[in-house]
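The chain below stands alone, shown as structure tokens; this is the form predicted alone.
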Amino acid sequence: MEFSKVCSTFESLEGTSSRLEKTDILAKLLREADRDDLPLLVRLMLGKVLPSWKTEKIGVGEKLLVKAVSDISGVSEKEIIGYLKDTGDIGLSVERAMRNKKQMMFSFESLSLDGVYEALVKLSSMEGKRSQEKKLKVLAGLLTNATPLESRYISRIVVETMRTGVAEGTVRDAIANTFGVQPEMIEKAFMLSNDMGLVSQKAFDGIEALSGIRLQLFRPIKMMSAQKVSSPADGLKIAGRPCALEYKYDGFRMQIHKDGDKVEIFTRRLENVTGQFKDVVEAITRCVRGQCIIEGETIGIGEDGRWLPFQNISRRIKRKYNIDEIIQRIPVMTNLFDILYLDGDTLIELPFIERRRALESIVEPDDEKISLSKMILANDETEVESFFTESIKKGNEGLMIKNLKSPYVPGLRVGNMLKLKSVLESLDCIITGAEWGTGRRAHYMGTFYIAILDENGVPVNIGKVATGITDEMLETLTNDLRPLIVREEGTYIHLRPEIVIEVAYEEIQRSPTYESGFALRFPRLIRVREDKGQEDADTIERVFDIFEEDGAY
């Protein structure tokens, strides 16, 4: 397939806000694709090069991209940055530079979808010494042969900001439309594979192939998320009676894959952190039987034996050195609470209570390293309130409330699993921008612009936060955000939206100031959620629900 056809489709997507029209546009392109092109095409529709469970990243920032465009177009980097300030979009800025290029090309090769995809995969594989130089060469090769429109989308793909308004649900419906299957079948296959590209190819092969997709060891899937409830009564109403109550540990959620002595640990963001938790690997190998995929919450243990807050172990996620020293300084305990796969069988469709029994059958608890999450069954509010109080006294955040008959639904926030917390309402927000501080904080980012996700999974701002932040947190956040700087305008910093923080607030208000249409009153930062990615942020739907519940609508 010619890459120009793909780009023309992407341009059509930008020209409509209707989800149904977007679905039809995508389906038309899918019908014209060969079987081998389908996975590449679908991943690019979602703004990805590799499946979500792959750890490789393209690793190209706007600075490197601007240099590549300048080198091949003859337009100065300063001019391109000027375009960027005018448009606010790297794709349109590169397209403009390519239309204004001062260096004539006497011959070029038209780009194919598989050729572009191969180059993008090559970018993802380049690491270490001189990798930026190598990436610059690959980028230059791609852009030299690209038309201005093609350069728009190549640029957006490499910086992972597509701006086509296409979310997973739209692509799911387009695949279902194209191959004449129910969207629910596509959704189920995606839940099990976490690769919509693979799903599209199996749909091409037929219903039997699509139905044959199964969970695979060492290929992580998205974790099921919990809805928040504000009272025991609400929890019982949604989960039903009796329901399961578990401690809501203030820890680090893990998806653990085990086959014999091989163990790998993944975060909610599907990052492989096996090397950072060698102590957990040892405990799982020793205390868990069988070939399985299980979930648990790992908490830090203080010198006095008390459970430590999440932040005490969160830095392990990115730590690559001196792991043994950290393990000695802050030992951890893993509390297992669910099982998805056991000895060749996928268990996610079983009721929760049956999954719990299966988990109990393969775990030999170790009082210091491995335990099953503490759980009781409850029928009334008094039992919920009593167990909630017990959990808080232990240093936890609150309770998990679970429907006994519910299946495990990967990647979705569903009423099958609820959380009841003691603290004020909070939101998980994405940092989209920042401002440099003043005075003694002049070298730190001091104010952070925060966003939630709209209906298409696109970040939309809901306010800014500058309180609740210690000097240590400012230093850590600044160091983590520096690699995500897109560009600076005066004291304002445009950031790639990747880091998620938990933000408390007094009230949600209507506001025309921010894209979401809402603003947080008196927001303050609680903590950085290093275990969460952009896709885990709260949504505008949830914000609207809270707004209505508070009686402000």
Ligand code: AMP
The other form holds:
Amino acid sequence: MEFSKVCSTFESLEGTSSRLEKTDILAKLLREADRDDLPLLVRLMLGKVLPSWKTEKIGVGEKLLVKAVSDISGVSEKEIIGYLKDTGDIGLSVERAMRNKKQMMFSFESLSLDGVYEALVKLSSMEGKRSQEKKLKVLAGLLTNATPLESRYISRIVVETMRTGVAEGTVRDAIANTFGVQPEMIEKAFMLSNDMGLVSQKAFDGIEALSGIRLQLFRPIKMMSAQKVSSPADGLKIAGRPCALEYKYDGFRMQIHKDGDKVEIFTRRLENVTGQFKDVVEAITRCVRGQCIIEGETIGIGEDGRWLPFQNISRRIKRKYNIDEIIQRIPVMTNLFDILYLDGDTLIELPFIERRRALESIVEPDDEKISLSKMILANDETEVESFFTESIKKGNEGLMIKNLKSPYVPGLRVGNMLKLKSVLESLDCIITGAEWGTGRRAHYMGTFYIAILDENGVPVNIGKVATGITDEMLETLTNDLRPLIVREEGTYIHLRPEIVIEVAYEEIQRSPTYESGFALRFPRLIRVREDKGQEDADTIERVFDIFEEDGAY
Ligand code: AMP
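Given the form predicted alone, corresponding form predicted in complex with adenosine monophosphate:
Next comes the full complex, this chain leading.
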């Protein structure tokens, strides 16, 4: 497929906010695509280049891109950065530079989707010494043959800020329309494979191929999210009676894939952290039988045997060297609570209580390293309240309340699994910008602009937070955010929206100041959510619900 066709489709997508129109535009493009083009095309629609199980990154920053564009257009880097300040968008800035090109090109080959993909894969495979130089060459090669419109999208693709404003549901419907299958079938295949590109290709092949998609060991799938409830009564109402109550451990979630001695561990962001958790691998191999995909919450254990809060083990997720030392220093324990796959059978459609029994049948807990999450069945509010108190006393965050009959629904925040926490109201927000601090904190970022996700999964700001941050947190946050700096304007720092923080607040108010139309009153930072990615942040829908519940109308 001609790359220009893909770009003009993306351009028309930008021109509409109607979901139906977007679906039609996408379906038209899919209809014209060859089978081999489908996976990449679909991933690009969702703003991604590589399948989500791959760990490689394209690894091109705006700086490198601006240099490449300047080299081939003859427009100075300073001018391009000026365009960036005007437009706030790397794609539009590069496009403008390419339109103002001062150098004539003598040979020009039109780009194909295949050709662009090949260059992108090359970029993602370049690492280490002199890789920036090599990347510059590949980029220049791509851009030389690009029209100004194509350069807009190439730029957004390589710096991985595609933000097409297209939600997964829209792509699902477009694939369903194109190949004449029910959207539910596409949805199911997507849940099992976590790869919309693969799903589109199977839909092309026919219903049989599509329904043949199965969970696969060592291909992590999105994890089921929990919905927040504010009281035991609400919990019982949604989950039904009797329901299961479990400790809500303050650790981080693992999806563990096991086949004999081979074990791999994935985080909620589907990052592979097997190397950092060799102790968990050893314990799982010892205590869990069969070929399975299971989930659990891993917590840190203090010297006195007490359970440590999340912050303590977050260091273990990041650690890439001296792993044996940190394994000794911060031992962990994994509390298993769900099973998705066992010995060739997919279990996600089984009721929760049957999954739990299957899990119990393959785990031999050793209390020190591997345990089953503490669970009881409850019928009334007093039972919930006393188990909640017991759980908090043990150092947990609260309770999980689970509907006994519910299936495992990957990715969704539906009423199957509920959380009841003791802390104030809080939201998981994405950091989109920051300001440098002043005085003693001048070397650190001080104020953070925070966003939630709109209906299309795009971050929209809801306020800024500058309180509740310890010096240590500030240092870590600044270090983590530094590589995400897109550009600076005065004291304001534009950041790539990747880091999620939990923010407590007093109240949600209507506000014209922020894009979301809402603002948080007295926001304060509780903690960085290393375990969450942009897509796990809270949504405008939830903010709206809380706002309405609080009777603010
Ligand atoms: P939150 O991170 O606040 O959205 O709460 C949901 C998270 O609680 C899950 O993703 C798990 O990481 C964690 N969790 C802790 N204990 C349990 C449990 N017993 N069952 C399920 N999730 C749990």
